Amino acid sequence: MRIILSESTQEAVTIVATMVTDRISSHPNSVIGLATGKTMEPVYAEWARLAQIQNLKSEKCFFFMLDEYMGLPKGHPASFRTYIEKRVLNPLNLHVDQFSFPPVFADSIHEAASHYELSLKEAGGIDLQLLGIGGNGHIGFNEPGSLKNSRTRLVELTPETRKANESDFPNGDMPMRALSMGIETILQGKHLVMLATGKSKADAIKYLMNHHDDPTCPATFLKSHPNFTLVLDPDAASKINLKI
(Lines of atoms letter the chains of each structure in order from A and count residues from 1; the text may use other names and numbers.)
(Lines give C-alpha, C1' and ligand atoms only; values in the text may rest on other atoms or scores of the structure.)
Protein backbone atom coordinates (compact mmCIF):
# COMPACT_ATOMS: atom_id res chain seq x y z
CA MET A 1 0.00 0.00 0.00
CA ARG A 2 1.28 3.40 -0.98
CA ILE A 3 0.11 6.30 1.20
CA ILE A 4 0.12 9.92 0.03
CA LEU A 5 -0.50 12.43 2.81
CA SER A 6 -1.37 15.80 1.32
CA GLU A 7 -1.13 19.18 2.97
CA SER A 8 -4.70 20.17 2.09
CA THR A 9 -7.94 18.77 0.72
CA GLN A 10 -7.40 20.57 -2.57
CA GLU A 11 -3.95 19.07 -2.92
CA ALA A 12 -5.36 15.59 -2.31
CA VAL A 13 -8.04 16.18 -4.93
CA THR A 14 -5.49 17.45 -7.46
CA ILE A 15 -3.24 14.43 -6.84
CA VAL A 16 -6.06 12.00 -7.65
CA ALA A 17 -7.32 13.97 -10.66
CA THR A 18 -3.77 14.15 -12.01
CA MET A 19 -3.40 10.39 -11.69
CA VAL A 20 -6.43 10.03 -13.96
CA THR A 21 -5.34 12.57 -16.56
CA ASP A 22 -1.78 11.19 -16.59
CA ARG A 23 -3.15 7.70 -17.17
CA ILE A 24 -5.35 8.83 -20.07
CA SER A 25 -2.54 10.89 -21.57
CA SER A 26 -0.09 7.98 -21.53
CA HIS A 27 -2.66 5.26 -22.29
CA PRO A 28 -5.52 6.70 -24.40
CA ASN A 29 -7.36 3.35 -24.46
CA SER A 30 -7.59 3.11 -20.67
CA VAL A 31 -10.48 1.45 -18.86
CA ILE A 32 -11.34 3.50 -15.79
CA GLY A 33 -13.62 2.63 -12.89
CA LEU A 34 -15.65 5.51 -11.49
CA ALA A 35 -16.86 6.03 -7.93
CA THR A 36 -19.44 8.54 -6.76
CA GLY A 37 -20.21 10.41 -3.56
CA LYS A 38 -19.35 13.83 -2.18
CA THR A 39 -15.64 13.00 -1.85
CA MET A 40 -15.34 12.48 -5.59
CA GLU A 41 -17.20 15.61 -6.72
CA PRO A 42 -14.16 17.94 -6.58
CA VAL A 43 -12.02 15.24 -8.23
CA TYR A 44 -14.24 15.20 -11.28
CA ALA A 45 -14.31 19.01 -11.39
CA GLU A 46 -10.50 19.10 -11.26
CA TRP A 47 -10.25 16.33 -13.85
CA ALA A 48 -12.42 18.36 -16.23
CA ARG A 49 -10.33 21.48 -15.58
CA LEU A 50 -7.06 19.69 -16.23
CA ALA A 51 -8.45 18.00 -19.33
CA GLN A 52 -9.37 21.37 -20.80
CA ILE A 53 -5.99 22.88 -20.02
CA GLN A 54 -4.15 19.88 -21.47
CA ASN A 55 -6.55 19.42 -24.40
CA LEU A 56 -6.81 15.84 -23.21
CA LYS A 57 -8.46 13.41 -25.60
CA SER A 58 -10.59 10.77 -23.89
CA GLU A 59 -12.70 9.44 -26.75
CA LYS A 60 -10.87 6.08 -26.74
CA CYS A 61 -11.37 5.46 -23.01
CA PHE A 62 -14.06 3.27 -21.52
CA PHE A 63 -15.64 3.73 -18.10
CA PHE A 64 -17.31 1.35 -15.65
CA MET A 65 -19.49 2.48 -12.77
CA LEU A 66 -18.80 0.99 -9.37
CA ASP A 67 -22.41 0.78 -8.20
CA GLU A 68 -25.97 2.07 -8.55
CA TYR A 69 -29.12 2.30 -6.45
CA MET A 70 -31.95 -0.10 -7.14
CA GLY A 71 -35.48 1.10 -7.76
CA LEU A 72 -34.86 4.67 -8.91
CA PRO A 73 -36.59 5.76 -12.13
CA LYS A 74 -34.38 6.62 -15.09
CA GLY A 75 -33.15 10.19 -14.84
CA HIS A 76 -33.62 10.44 -11.05
CA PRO A 77 -31.41 13.31 -9.84
CA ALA A 78 -29.85 11.16 -7.10
CA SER A 79 -28.98 8.21 -9.34
CA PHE A 80 -25.30 7.61 -9.89
CA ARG A 81 -25.84 7.60 -13.63
CA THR A 82 -27.15 11.17 -13.39
CA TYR A 83 -24.20 12.02 -11.13
CA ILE A 84 -21.68 10.75 -13.69
CA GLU A 85 -23.45 12.32 -16.65
CA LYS A 86 -23.34 15.68 -14.88
CA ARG A 87 -19.75 15.47 -13.64
CA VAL A 88 -17.87 13.33 -16.17
CA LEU A 89 -19.75 12.50 -19.36
CA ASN A 90 -20.99 15.99 -20.22
CA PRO A 91 -18.03 18.12 -19.01
CA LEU A 92 -15.56 15.93 -20.93
CA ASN A 93 -17.77 15.78 -24.04
CA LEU A 94 -17.82 12.00 -23.94
CA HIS A 95 -20.38 9.64 -25.48
CA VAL A 96 -22.77 7.47 -23.52
CA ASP A 97 -21.52 4.37 -25.36
CA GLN A 98 -18.16 4.86 -23.59
CA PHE A 99 -19.83 3.98 -20.29
CA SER A 100 -21.10 0.80 -18.73
CA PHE A 101 -23.65 1.38 -15.98
CA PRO A 102 -24.78 -1.33 -13.54
CA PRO A 103 -27.86 -2.95 -15.16
CA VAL A 104 -30.35 -2.16 -12.40
CA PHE A 105 -33.35 -2.27 -14.75
CA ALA A 106 -32.80 -5.85 -15.92
CA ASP A 107 -35.52 -8.44 -15.32
CA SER A 108 -33.06 -10.80 -13.68
CA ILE A 109 -30.59 -8.97 -11.46
CA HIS A 110 -28.54 -12.15 -10.93
CA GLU A 111 -28.09 -12.60 -14.67
CA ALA A 112 -27.44 -8.87 -15.10
CA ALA A 113 -24.71 -8.95 -12.45
CA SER A 114 -23.06 -11.88 -14.23
CA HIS A 115 -23.27 -9.97 -17.50
CA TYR A 116 -21.59 -6.95 -15.88
CA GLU A 117 -18.74 -9.18 -14.74
CA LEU A 118 -18.43 -10.53 -18.28
CA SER A 119 -18.34 -7.00 -19.68
CA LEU A 120 -15.47 -6.15 -17.34
CA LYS A 121 -13.57 -9.22 -18.49
CA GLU A 122 -14.19 -8.51 -22.18
CA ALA A 123 -12.90 -4.94 -21.69
CA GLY A 124 -9.62 -6.35 -20.42
CA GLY A 125 -10.25 -5.35 -16.82
CA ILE A 126 -10.04 -1.96 -15.16
CA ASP A 127 -6.73 -0.13 -15.47
CA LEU A 128 -7.45 2.52 -12.84
CA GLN A 129 -10.24 2.23 -10.27
CA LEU A 130 -11.25 5.28 -8.25
CA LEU A 131 -12.60 4.61 -4.77
CA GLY A 132 -13.90 6.41 -1.74
CA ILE A 133 -14.46 4.97 1.72
CA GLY A 134 -17.59 5.06 3.82
CA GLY A 135 -17.58 6.04 7.46
CA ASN A 136 -18.22 2.36 8.25
CA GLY A 137 -15.39 1.23 5.99
CA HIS A 138 -17.47 0.23 2.99
CA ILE A 139 -16.11 0.43 -0.55
CA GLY A 140 -18.61 0.76 -3.34
CA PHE A 141 -21.69 -0.59 -1.60
CA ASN A 142 -19.77 -3.49 -0.07
CA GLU A 143 -21.03 -3.00 3.45
CA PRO A 144 -19.47 -4.46 6.63
CA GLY A 145 -19.78 -8.23 6.50
CA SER A 146 -18.97 -8.42 2.78
CA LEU A 147 -16.59 -11.21 1.82
CA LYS A 148 -13.32 -10.86 -0.02
CA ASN A 149 -14.48 -13.21 -2.78
CA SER A 150 -17.70 -11.27 -3.45
CA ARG A 151 -18.57 -10.34 -7.03
CA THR A 152 -21.05 -7.89 -8.56
CA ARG A 153 -24.34 -8.47 -6.75
CA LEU A 154 -27.44 -7.06 -5.11
CA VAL A 155 -26.68 -5.61 -1.66
CA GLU A 156 -28.71 -4.29 1.26
CA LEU A 157 -27.69 -0.81 2.41
CA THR A 158 -26.95 -0.37 6.11
CA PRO A 159 -28.70 2.30 8.19
CA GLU A 160 -25.36 4.14 8.45
CA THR A 161 -24.99 4.31 4.68
CA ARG A 162 -28.59 5.37 4.18
CA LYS A 163 -28.21 8.12 6.78
CA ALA A 164 -24.99 9.35 5.18
CA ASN A 165 -26.75 9.69 1.81
CA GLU A 166 -30.23 10.73 2.88
CA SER A 167 -29.61 14.39 2.02
CA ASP A 168 -29.63 13.36 -1.65
CA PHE A 169 -33.23 12.22 -1.22
CA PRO A 170 -35.24 15.15 0.18
CA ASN A 171 -38.48 13.33 -0.60
CA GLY A 172 -37.49 10.40 1.58
CA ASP A 173 -37.40 7.96 -1.32
CA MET A 174 -33.91 6.60 -0.75
CA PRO A 175 -33.61 2.95 -1.88
CA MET A 176 -32.86 0.13 0.52
CA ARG A 177 -30.76 -1.82 -1.98
CA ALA A 178 -28.11 -1.31 -4.65
CA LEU A 179 -26.16 -3.22 -7.28
CA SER A 180 -22.43 -3.07 -6.59
CA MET A 181 -19.19 -4.50 -7.85
CA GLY A 182 -17.91 -7.00 -5.31
CA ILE A 183 -14.64 -6.81 -3.44
CA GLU A 184 -12.99 -9.48 -5.59
CA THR A 185 -14.20 -7.58 -8.65
CA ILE A 186 -12.57 -4.39 -7.37
CA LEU A 187 -9.36 -6.21 -6.46
CA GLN A 188 -8.99 -7.33 -10.06
CA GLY A 189 -8.40 -3.71 -11.09
CA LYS A 190 -4.78 -3.09 -12.03
CA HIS A 191 -4.40 0.11 -9.98
CA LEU A 192 -6.70 1.11 -7.11
CA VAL A 193 -6.76 4.72 -5.93
CA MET A 194 -8.70 5.62 -2.80
CA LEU A 195 -9.31 9.22 -1.74
CA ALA A 196 -10.37 10.03 1.83
CA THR A 197 -11.03 13.59 2.95
CA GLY A 198 -12.59 15.12 6.03
CA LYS A 199 -12.78 14.26 9.72
CA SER A 200 -15.78 12.00 9.13
CA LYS A 201 -13.41 9.50 7.48
CA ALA A 202 -10.70 9.61 10.16
CA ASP A 203 -11.98 6.63 12.19
CA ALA A 204 -12.36 4.47 9.08
CA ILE A 205 -8.83 5.34 7.96
CA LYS A 206 -7.44 4.56 11.41
CA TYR A 207 -9.13 1.16 11.32
CA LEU A 208 -7.92 0.53 7.78
CA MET A 209 -4.34 1.26 8.80
CA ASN A 210 -4.42 -1.12 11.77
CA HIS A 211 -6.29 -4.13 10.40
CA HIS A 212 -6.01 -6.59 7.53
CA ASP A 213 -8.67 -8.57 5.67
CA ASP A 214 -11.35 -7.69 8.21
CA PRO A 215 -14.93 -8.14 6.90
CA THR A 216 -16.20 -5.59 9.43
CA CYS A 217 -14.25 -2.98 7.45
CA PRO A 218 -14.25 -4.08 3.78
CA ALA A 219 -11.67 -1.45 2.83
CA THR A 220 -9.04 -3.50 4.69
CA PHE A 221 -9.18 -6.09 1.91
CA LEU A 222 -7.55 -3.60 -0.44
CA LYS A 223 -4.28 -3.69 1.48
CA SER A 224 -3.41 -7.01 -0.15
CA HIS A 225 -3.53 -5.43 -3.60
CA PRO A 226 -0.06 -4.93 -5.15
CA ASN A 227 -0.91 -1.49 -6.52
CA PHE A 228 -3.15 0.27 -4.01
CA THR A 229 -2.67 4.01 -3.44
CA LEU A 230 -4.36 5.78 -0.52
CA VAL A 231 -4.54 9.58 -0.76
CA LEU A 232 -5.41 11.45 2.45
CA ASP A 233 -6.04 15.03 3.41
CA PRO A 234 -4.95 16.21 6.91
CA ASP A 235 -8.38 15.65 8.49
CA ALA A 236 -8.77 12.10 7.20
CA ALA A 237 -5.24 11.34 8.45
CA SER A 238 -5.73 13.05 11.81
CA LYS A 239 -6.00 9.82 13.83
CA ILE A 240 -3.03 7.96 12.37
CA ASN A 241 0.68 8.38 12.95
CA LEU A 242 2.78 8.23 9.80
CA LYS A 243 6.53 8.47 10.18
CA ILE A 244 7.90 9.45 6.80
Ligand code: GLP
Contents of the next structure:
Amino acid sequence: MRIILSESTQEAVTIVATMVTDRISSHPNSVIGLATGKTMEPVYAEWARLAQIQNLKSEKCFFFMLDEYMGLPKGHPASFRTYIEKRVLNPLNLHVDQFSFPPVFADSIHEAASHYELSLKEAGGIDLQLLGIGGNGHIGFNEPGSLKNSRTRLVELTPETRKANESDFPNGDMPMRALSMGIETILQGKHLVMLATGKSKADAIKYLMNHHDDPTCPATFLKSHPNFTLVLDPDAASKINLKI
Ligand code: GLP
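The form predicted together with the named molecule, contrasted with the form predicted alone above:
All chains and molecules follow, beginning with the one already shown.
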Protein backbone atom coordinates (compact mmCIF):
# COMPACT_ATOMS: atom_id res chain seq x y z
CA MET A 1 0.00 0.00 0.00
CA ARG A 2 1.24 3.44 -0.92
CA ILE A 3 0.04 6.24 1.35
CA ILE A 4 -0.06 9.87 0.28
CA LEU A 5 -0.56 12.35 3.10
CA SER A 6 -1.63 15.67 1.68
CA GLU A 7 -1.41 19.04 3.36
CA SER A 8 -5.00 19.99 2.61
CA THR A 9 -8.23 18.50 1.31
CA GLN A 10 -7.81 20.44 -1.93
CA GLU A 11 -4.34 18.97 -2.41
CA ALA A 12 -5.68 15.43 -1.83
CA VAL A 13 -8.47 16.05 -4.32
CA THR A 14 -6.06 17.42 -6.92
CA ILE A 15 -3.73 14.44 -6.49
CA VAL A 16 -6.55 11.99 -7.21
CA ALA A 17 -8.00 14.01 -10.11
CA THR A 18 -4.51 14.28 -11.62
CA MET A 19 -4.06 10.50 -11.40
CA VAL A 20 -7.18 10.18 -13.54
CA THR A 21 -6.22 12.81 -16.11
CA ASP A 22 -2.63 11.51 -16.32
CA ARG A 23 -3.93 8.01 -16.90
CA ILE A 24 -6.32 9.13 -19.64
CA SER A 25 -3.66 11.30 -21.22
CA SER A 26 -1.11 8.46 -21.38
CA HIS A 27 -3.67 5.70 -22.12
CA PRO A 28 -6.69 7.13 -23.98
CA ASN A 29 -8.42 3.71 -24.02
CA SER A 30 -8.44 3.42 -20.24
CA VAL A 31 -11.16 1.67 -18.30
CA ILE A 32 -11.96 3.68 -15.18
CA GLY A 33 -14.01 2.53 -12.19
CA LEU A 34 -16.10 5.32 -10.68
CA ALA A 35 -17.14 5.76 -7.06
CA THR A 36 -19.80 8.11 -5.79
CA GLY A 37 -20.25 9.88 -2.45
CA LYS A 38 -19.48 13.36 -1.18
CA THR A 39 -15.74 12.69 -1.04
CA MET A 40 -15.61 12.25 -4.80
CA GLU A 41 -17.62 15.35 -5.73
CA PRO A 42 -14.64 17.74 -5.74
CA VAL A 43 -12.51 15.11 -7.53
CA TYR A 44 -14.95 15.05 -10.43
CA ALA A 45 -15.09 18.86 -10.51
CA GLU A 46 -11.29 19.04 -10.60
CA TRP A 47 -11.06 16.31 -13.24
CA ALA A 48 -13.48 18.28 -15.45
CA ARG A 49 -11.51 21.48 -14.85
CA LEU A 50 -8.17 19.84 -15.69
CA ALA A 51 -9.64 18.11 -18.74
CA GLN A 52 -10.80 21.43 -20.09
CA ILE A 53 -7.46 23.18 -19.47
CA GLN A 54 -5.53 20.29 -21.01
CA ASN A 55 -8.04 19.75 -23.82
CA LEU A 56 -8.03 16.13 -22.72
CA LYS A 57 -9.95 13.78 -24.98
CA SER A 58 -11.81 11.05 -23.12
CA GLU A 59 -14.00 9.66 -25.87
CA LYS A 60 -12.04 6.39 -26.04
CA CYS A 61 -12.34 5.68 -22.30
CA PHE A 62 -14.85 3.35 -20.76
CA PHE A 63 -16.36 3.71 -17.29
CA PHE A 64 -17.84 1.20 -14.86
CA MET A 65 -19.83 2.21 -11.80
CA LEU A 66 -19.07 0.59 -8.47
CA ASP A 67 -22.59 0.39 -7.15
CA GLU A 68 -26.17 1.64 -7.29
CA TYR A 69 -29.22 1.73 -5.06
CA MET A 70 -32.00 -0.75 -5.78
CA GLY A 71 -35.56 0.40 -6.31
CA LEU A 72 -35.08 4.05 -7.24
CA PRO A 73 -36.93 5.27 -10.32
CA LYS A 74 -34.81 6.35 -13.30
CA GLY A 75 -33.64 9.92 -12.88
CA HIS A 76 -34.02 9.93 -9.07
CA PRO A 77 -31.80 12.78 -7.82
CA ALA A 78 -30.00 10.50 -5.34
CA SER A 79 -29.31 7.65 -7.76
CA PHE A 80 -25.64 7.13 -8.48
CA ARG A 81 -26.38 7.21 -12.18
CA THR A 82 -27.81 10.72 -11.83
CA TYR A 83 -24.75 11.65 -9.75
CA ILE A 84 -22.35 10.47 -12.46
CA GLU A 85 -24.35 11.99 -15.31
CA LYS A 86 -24.22 15.34 -13.52
CA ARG A 87 -20.56 15.22 -12.46
CA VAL A 88 -18.78 13.17 -15.13
CA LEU A 89 -20.81 12.30 -18.22
CA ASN A 90 -22.21 15.78 -18.94
CA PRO A 91 -19.30 18.03 -17.89
CA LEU A 92 -16.80 15.94 -19.85
CA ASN A 93 -19.11 15.70 -22.89
CA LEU A 94 -19.00 11.92 -22.82
CA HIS A 95 -21.44 9.54 -24.46
CA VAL A 96 -23.71 7.28 -22.46
CA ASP A 97 -22.36 4.29 -24.44
CA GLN A 98 -19.03 4.82 -22.66
CA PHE A 99 -20.63 3.86 -19.34
CA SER A 100 -21.71 0.64 -17.77
CA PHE A 101 -24.13 1.08 -14.87
CA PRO A 102 -25.03 -1.69 -12.41
CA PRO A 103 -28.11 -3.41 -13.90
CA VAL A 104 -30.58 -2.52 -11.16
CA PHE A 105 -33.61 -2.68 -13.48
CA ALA A 106 -32.98 -6.22 -14.76
CA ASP A 107 -35.66 -8.89 -14.25
CA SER A 108 -33.10 -11.34 -12.94
CA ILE A 109 -30.61 -9.40 -10.86
CA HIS A 110 -28.44 -12.45 -10.30
CA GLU A 111 -28.01 -13.10 -14.02
CA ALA A 112 -27.55 -9.42 -14.77
CA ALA A 113 -24.87 -9.15 -12.07
CA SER A 114 -22.95 -12.01 -13.72
CA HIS A 115 -23.33 -10.24 -17.03
CA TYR A 116 -21.93 -7.05 -15.47
CA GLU A 117 -18.89 -9.04 -14.36
CA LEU A 118 -18.56 -10.48 -17.85
CA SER A 119 -18.65 -7.07 -19.51
CA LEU A 120 -15.95 -5.90 -17.09
CA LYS A 121 -13.80 -8.81 -18.16
CA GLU A 122 -14.50 -8.22 -21.85
CA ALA A 123 -13.48 -4.58 -21.45
CA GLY A 124 -10.09 -5.85 -20.27
CA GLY A 125 -10.67 -5.10 -16.58
CA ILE A 126 -10.46 -1.81 -14.74
CA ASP A 127 -7.20 0.11 -15.15
CA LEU A 128 -7.87 2.68 -12.44
CA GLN A 129 -10.52 2.20 -9.77
CA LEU A 130 -11.55 5.19 -7.66
CA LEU A 131 -12.79 4.40 -4.17
CA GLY A 132 -14.11 6.19 -1.14
CA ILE A 133 -14.58 4.62 2.26
CA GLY A 134 -17.64 4.49 4.49
CA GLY A 135 -17.34 5.47 8.14
CA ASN A 136 -17.76 1.74 8.91
CA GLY A 137 -15.01 0.76 6.47
CA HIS A 138 -17.28 -0.21 3.57
CA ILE A 139 -16.07 0.04 -0.02
CA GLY A 140 -18.61 0.37 -2.80
CA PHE A 141 -21.54 -1.01 -0.83
CA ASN A 142 -19.56 -3.93 0.56
CA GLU A 143 -20.64 -3.60 4.13
CA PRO A 144 -18.88 -5.15 7.15
CA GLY A 145 -19.20 -8.93 6.87
CA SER A 146 -18.57 -8.94 3.11
CA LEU A 147 -16.29 -11.73 1.97
CA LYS A 148 -13.02 -11.27 0.13
CA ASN A 149 -14.24 -13.49 -2.71
CA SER A 150 -17.52 -11.59 -3.17
CA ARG A 151 -18.59 -10.54 -6.66
CA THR A 152 -21.21 -8.13 -7.99
CA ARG A 153 -24.38 -8.87 -6.04
CA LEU A 154 -27.37 -7.56 -4.12
CA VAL A 155 -26.45 -6.24 -0.68
CA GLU A 156 -28.38 -5.00 2.35
CA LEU A 157 -27.36 -1.57 3.57
CA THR A 158 -26.46 -1.29 7.24
CA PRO A 159 -28.28 1.19 9.50
CA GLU A 160 -24.97 3.09 9.76
CA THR A 161 -24.67 3.54 6.00
CA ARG A 162 -28.35 4.45 5.68
CA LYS A 163 -27.84 7.10 8.35
CA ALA A 164 -24.71 8.47 6.66
CA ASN A 165 -26.56 8.89 3.35
CA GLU A 166 -30.04 9.82 4.58
CA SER A 167 -29.59 13.53 3.78
CA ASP A 168 -29.65 12.54 0.08
CA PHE A 169 -33.23 11.34 0.61
CA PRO A 170 -35.23 14.23 2.07
CA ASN A 171 -38.44 12.32 1.26
CA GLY A 172 -37.31 9.39 3.37
CA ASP A 173 -37.30 7.04 0.37
CA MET A 174 -33.82 5.66 0.91
CA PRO A 175 -33.59 2.07 -0.36
CA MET A 176 -32.70 -0.82 1.94
CA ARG A 177 -30.66 -2.58 -0.74
CA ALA A 178 -28.09 -1.91 -3.43
CA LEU A 179 -26.21 -3.68 -6.20
CA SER A 180 -22.47 -3.50 -5.63
CA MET A 181 -19.31 -4.81 -7.22
CA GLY A 182 -17.84 -7.33 -4.79
CA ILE A 183 -14.51 -7.19 -3.01
CA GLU A 184 -12.95 -9.64 -5.45
CA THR A 185 -14.31 -7.62 -8.37
CA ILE A 186 -12.66 -4.49 -6.96
CA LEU A 187 -9.41 -6.32 -6.23
CA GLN A 188 -9.16 -7.26 -9.91
CA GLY A 189 -8.66 -3.61 -10.81
CA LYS A 190 -5.08 -2.87 -11.82
CA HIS A 191 -4.64 0.29 -9.75
CA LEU A 192 -6.91 1.06 -6.81
CA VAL A 193 -7.00 4.62 -5.51
CA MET A 194 -8.86 5.41 -2.31
CA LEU A 195 -9.50 8.96 -1.20
CA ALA A 196 -10.52 9.69 2.39
CA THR A 197 -11.16 13.22 3.60
CA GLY A 198 -12.57 14.66 6.80
CA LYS A 199 -12.67 13.73 10.47
CA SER A 200 -15.60 11.36 9.98
CA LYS A 201 -13.19 8.98 8.20
CA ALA A 202 -10.36 9.14 10.77
CA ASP A 203 -11.48 6.08 12.77
CA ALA A 204 -11.99 3.94 9.66
CA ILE A 205 -8.54 4.95 8.38
CA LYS A 206 -6.94 4.16 11.73
CA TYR A 207 -8.59 0.74 11.69
CA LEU A 208 -7.51 0.19 8.09
CA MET A 209 -3.91 1.00 8.98
CA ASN A 210 -3.85 -1.51 11.83
CA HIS A 211 -5.70 -4.52 10.37
CA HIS A 212 -5.43 -6.85 7.40
CA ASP A 213 -8.10 -8.91 5.65
CA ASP A 214 -10.63 -8.14 8.35
CA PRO A 215 -14.26 -8.57 7.16
CA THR A 216 -15.49 -6.18 9.85
CA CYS A 217 -13.72 -3.43 7.86
CA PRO A 218 -13.90 -4.41 4.16
CA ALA A 219 -11.38 -1.72 3.16
CA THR A 220 -8.67 -3.81 4.87
CA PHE A 221 -8.94 -6.34 2.00
CA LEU A 222 -7.41 -3.75 -0.31
CA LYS A 223 -4.08 -3.89 1.52
CA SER A 224 -3.22 -7.17 -0.17
CA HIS A 225 -3.48 -5.51 -3.58
CA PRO A 226 -0.06 -4.86 -5.20
CA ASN A 227 -1.06 -1.42 -6.48
CA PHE A 228 -3.24 0.25 -3.87
CA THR A 229 -2.81 3.99 -3.22
CA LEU A 230 -4.44 5.64 -0.22
CA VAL A 231 -4.72 9.42 -0.40
CA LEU A 232 -5.55 11.19 2.87
CA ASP A 233 -6.25 14.75 3.89
CA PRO A 234 -4.97 15.90 7.32
CA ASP A 235 -8.32 15.21 9.08
CA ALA A 236 -8.68 11.68 7.72
CA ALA A 237 -5.04 11.02 8.74
CA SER A 238 -5.44 12.63 12.17
CA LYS A 239 -5.57 9.35 14.12
CA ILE A 240 -2.64 7.59 12.52
CA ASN A 241 1.03 7.93 13.32
CA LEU A 242 2.56 9.07 10.08
CA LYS A 243 4.35 12.33 9.38
CA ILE A 244 4.08 14.28 6.15
C1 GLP B 1 -21.23 5.56 -0.34
C2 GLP B 1 -20.81 4.80 -1.61
C3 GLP B 1 -19.33 4.56 -1.59
C4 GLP B 1 -18.66 5.75 -0.95
C5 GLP B 1 -18.97 5.79 0.51
C6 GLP B 1 -18.50 7.03 1.22
O7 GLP B 1 -22.43 5.19 0.16
N8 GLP B 1 -21.49 3.58 -1.86
O9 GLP B 1 -18.88 4.30 -2.90
O10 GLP B 1 -17.26 5.64 -1.09
O11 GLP B 1 -20.33 5.51 0.73
O12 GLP B 1 -19.31 8.12 0.90
P13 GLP B 1 -18.92 9.63 1.22
O14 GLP B 1 -17.83 9.98 0.33
O15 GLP B 1 -20.19 10.40 0.94
O16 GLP B 1 -18.53 9.68 2.64
